[in-house]
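Presented as structure tokens, the chain that follows is alone, the form predicted on its own.
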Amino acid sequence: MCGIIGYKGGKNAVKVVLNGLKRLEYRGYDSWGIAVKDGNIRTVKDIGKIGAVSEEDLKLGSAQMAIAHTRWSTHGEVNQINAHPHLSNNKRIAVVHNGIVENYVKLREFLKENNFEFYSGTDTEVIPNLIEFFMEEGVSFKGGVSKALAMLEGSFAIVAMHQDYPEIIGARNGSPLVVGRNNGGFFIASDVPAFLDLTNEVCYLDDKEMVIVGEGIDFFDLSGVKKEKEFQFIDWTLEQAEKGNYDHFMLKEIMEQKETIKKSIEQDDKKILEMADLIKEGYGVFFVACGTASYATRIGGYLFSKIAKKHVNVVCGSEFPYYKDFLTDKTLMIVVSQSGETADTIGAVKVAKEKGVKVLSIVNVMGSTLMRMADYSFLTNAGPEIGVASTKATTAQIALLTLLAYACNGGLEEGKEVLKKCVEESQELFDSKFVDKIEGLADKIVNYNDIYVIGRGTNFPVALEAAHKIKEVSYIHAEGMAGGELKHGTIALIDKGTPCICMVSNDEAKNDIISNAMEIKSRGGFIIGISPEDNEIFDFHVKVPDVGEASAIVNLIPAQMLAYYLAVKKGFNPDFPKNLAKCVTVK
């Protein structure tokens, strides 16, 4: 959930980590802090966002070693004391941490019994003090880190430095950590955009691994045994990770879909067909994902039923372990995640692996944990997605699942044609007139407290995701549902003028969903139709192209735009929705 960066090298470390924090703010923006070593360890910490903070504001001067953190709080309220980095009692060790120390109460009591004091309300503060405790027993900095981490229960990614040692140490178990290098130095961060302006040569740590950056770089397991690891180049660019001329990343990434949907289906045909064979042969196929990605998999479930004539089970990541008794070595699991670091999805894969399940991952980040855990993997090719609310990665996931569904029915080329048509005809959704129309719709409904979204078939999970987007960034209560479920309760909430979005495609569900919309209209609801054709019951029509089995993609895009403009008109920053962070690395 939190953003971490550490740097050692020939550049001004203060400037490097400050810029890195600004690029990581999508991972947490409650508070921030920086520690530098230039003889002694000095820290600056504050609450709020770091975007407007300058190097001069920090008054840290220059140094060649620094660690920094931007926080999404899990333990302890948001205040300056709880902001990272946290120091050991002797002030010689500084640590930044992402994750949760589940046994921190027990560890805190152990340390208090050994005369350690605590000043924050965080779980993190036990880590530097454990390192100090073990170093007082005579071990090195590396040994102190190893022994301290061996006592932690839960997930963590940490970066630590010691006043008397010339290296920075990073380690992970369950939370992501990536190492970068260039001729001028080394980087340790929770995500690649932190240092993308300086290098794209990276190496991802696996669980229970440690990296030590000194004059060179060495990798170890947490028991101290040296490991060999390889660096790789990623093809992301700094321009992709910056806003450019857009006011917000969310709008930029919505508009990028005119390109990213096309890139998502530029896959190796041979690999697609091999995966299709695995899916057809699977005795029990599970789609597993969390949040927005779970709605993409629900869409996939309908597509596999209709196109591939294949039953798949769609389960959210946090619930998947409760299906473990059904799993065998003939089961196939398809996990979907933008970051490839979602804690609950990773936990689900671990459960599946214990049963010998084959795993296919669909992720957006090269080298991510889920990509490395999977037996087979596809990249969605959407490029870095910075906005907390996923947009372009979602439609890329839907496009790739559509392609796989067609491949399972021997219709790979047909699937390509369907998606090519979707790419071509969806260009009109990014035209300025269309965008202006969506902004005008936002003006009409921005002051309502409730919005309902209905759909049937593939448009049911589209409705769920549309409502999800609206509440994520605008904080308006939005509820998505199957059109047929209205009369079982929700229709009692419809008042005069209540905005109701009706997702329509030219498919077998069209007449039924129009009837459901009529039920709402007869109770006074304001009907917004997202549909290829206008209908007399619509009070506001958003025209989308008729693209057949790819209709979920074109129906979702205007809903993303509407969510964006509702947030902006309510005065909220859609890139940083309250209480949320981009990568959910805690359970």
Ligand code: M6R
The other form holds:
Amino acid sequence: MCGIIGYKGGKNAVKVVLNGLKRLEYRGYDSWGIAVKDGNIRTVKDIGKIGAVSEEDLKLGSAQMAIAHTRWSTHGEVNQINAHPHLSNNKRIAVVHNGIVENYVKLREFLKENNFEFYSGTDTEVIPNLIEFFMEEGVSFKGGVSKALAMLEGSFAIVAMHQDYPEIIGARNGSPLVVGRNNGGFFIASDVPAFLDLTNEVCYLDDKEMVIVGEGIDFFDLSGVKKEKEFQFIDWTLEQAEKGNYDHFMLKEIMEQKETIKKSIEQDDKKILEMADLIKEGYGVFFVACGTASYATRIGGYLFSKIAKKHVNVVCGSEFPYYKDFLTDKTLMIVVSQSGETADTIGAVKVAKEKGVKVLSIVNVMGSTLMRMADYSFLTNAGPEIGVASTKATTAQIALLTLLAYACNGGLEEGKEVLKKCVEESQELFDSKFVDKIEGLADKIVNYNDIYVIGRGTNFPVALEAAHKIKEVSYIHAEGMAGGELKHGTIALIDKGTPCICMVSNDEAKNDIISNAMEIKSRGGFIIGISPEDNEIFDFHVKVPDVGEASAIVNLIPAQMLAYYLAVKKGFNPDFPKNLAKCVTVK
Ligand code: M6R
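Could you switch over to the form predicted in complex with the named molecule, since the one displayed so far is the form predicted on its own?
Entire complex below, previous chain first.
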């Protein structure tokens, strides 16, 4: 949450950070701000999205050094004063921050006792003032940052600059920060897309690390001891991080699934088999993830039971700590995350590590925190996912979990065949005729206040994820549930015309889920069947290919499209759903 970027180099820093902020907007879009240093520190801040703001609008001229922020508010309402950067009382230090300073009330009191004043409602404002406080005691800018950060409880990624120093300092503890370099300069940002137009040579900071960009670049731990770190090239392209001809990233990323499912299963066979052995040996296997990724793991749970005949526990990240008494050094934890930076999932890994649990990560962002914390890892290879609603990363996660399930049962080649068929046959879902049909369905149901989605077996978590997608971008109340559970309560809410999406595959649950759909139909519900075959009880049939154990993937794609069109038809921008941010780096 919140996007930060700093730049020092030969290009106009105002332009670099402005473009960077626009690419980071998916991380937060309540308000934004930029500070430049050209003699004095000057700032421009505003509420809302940075979207259409131009370099000229900023009236900041050009500078060699700038820091900037796009906010997802945690402490303090959304207004211009609370927007970052925040300045120290002497106006010489500017700081942008992502994370939460948990002890900010105590730190404010401490600073107030030392004659500091506060102007914003944020937790962040203590940081530049602590730096000023320590610098007044005679330490350098670097020393001031070190001492200030040592006082903070909670999580942070910060970028700071000082009017009298030629450097930008970045530091992290718990929130992501990545450094980029090219011939002309250095970048410090929350995520790679911020500077992908200028370089793909990156170095991820670890917790409790600091980077100083001056004449060159140096890395330190937070106590100031120098460290050596390596840069690496990330194989993302600028094209992948831009909308191209699409109106929204969400649609672009849905359509990219034409390619990404295939890429997700292009893994090293040897490694897949090694991981399969590890899973088989695991005495207590936990799948842990949040949000959409957690629904992917719930789908994985069914696939492991059915294909691998292996019991796995599926727990969402924030609940995992309450299972700690079941953990031993024989437990295996598999964490799944698009960003690799989700605070609740990271928190779960920390709990597991304390118990000696081995961790396998399945992430989409190379070098991300979860990847670095894990003992083993797979990349889902879906390319950068910018839309707040996860789509292509989700199907990549499901495909990889499917492959692992087959590998656990000695059927890696069979798994590959199933997924190859899925890739081939799912191509028809991206034809304009199919997409238009889903748009037409959105027209039919857009004015309803409630949508129900039912499934059984693997299709139960598919239903949960379909409802999740509809809710987060269209704000229509949608409820996913196990088909069999409907009659135990929720059926009371079905009225004439209530849209109900029914996920039907050619599996052992087919007859039962059709019966559940009939129960809804006989109470007036409008039945939308997502299924390889039509059925007389469907009022609307969305035909998907019959791809056996990979059916979760093809059933989800039309649901993603439907969510997208529902949002657009309601006049919402699906790339920026209200109250949400792409990467949830707070607990
Ligand atoms: O980056 P992660 O996959 O760990 O993110 C987990 C959730 O925050 C994420 O899936 C969220 O639910 C998305 N908004 C779903 O579209």
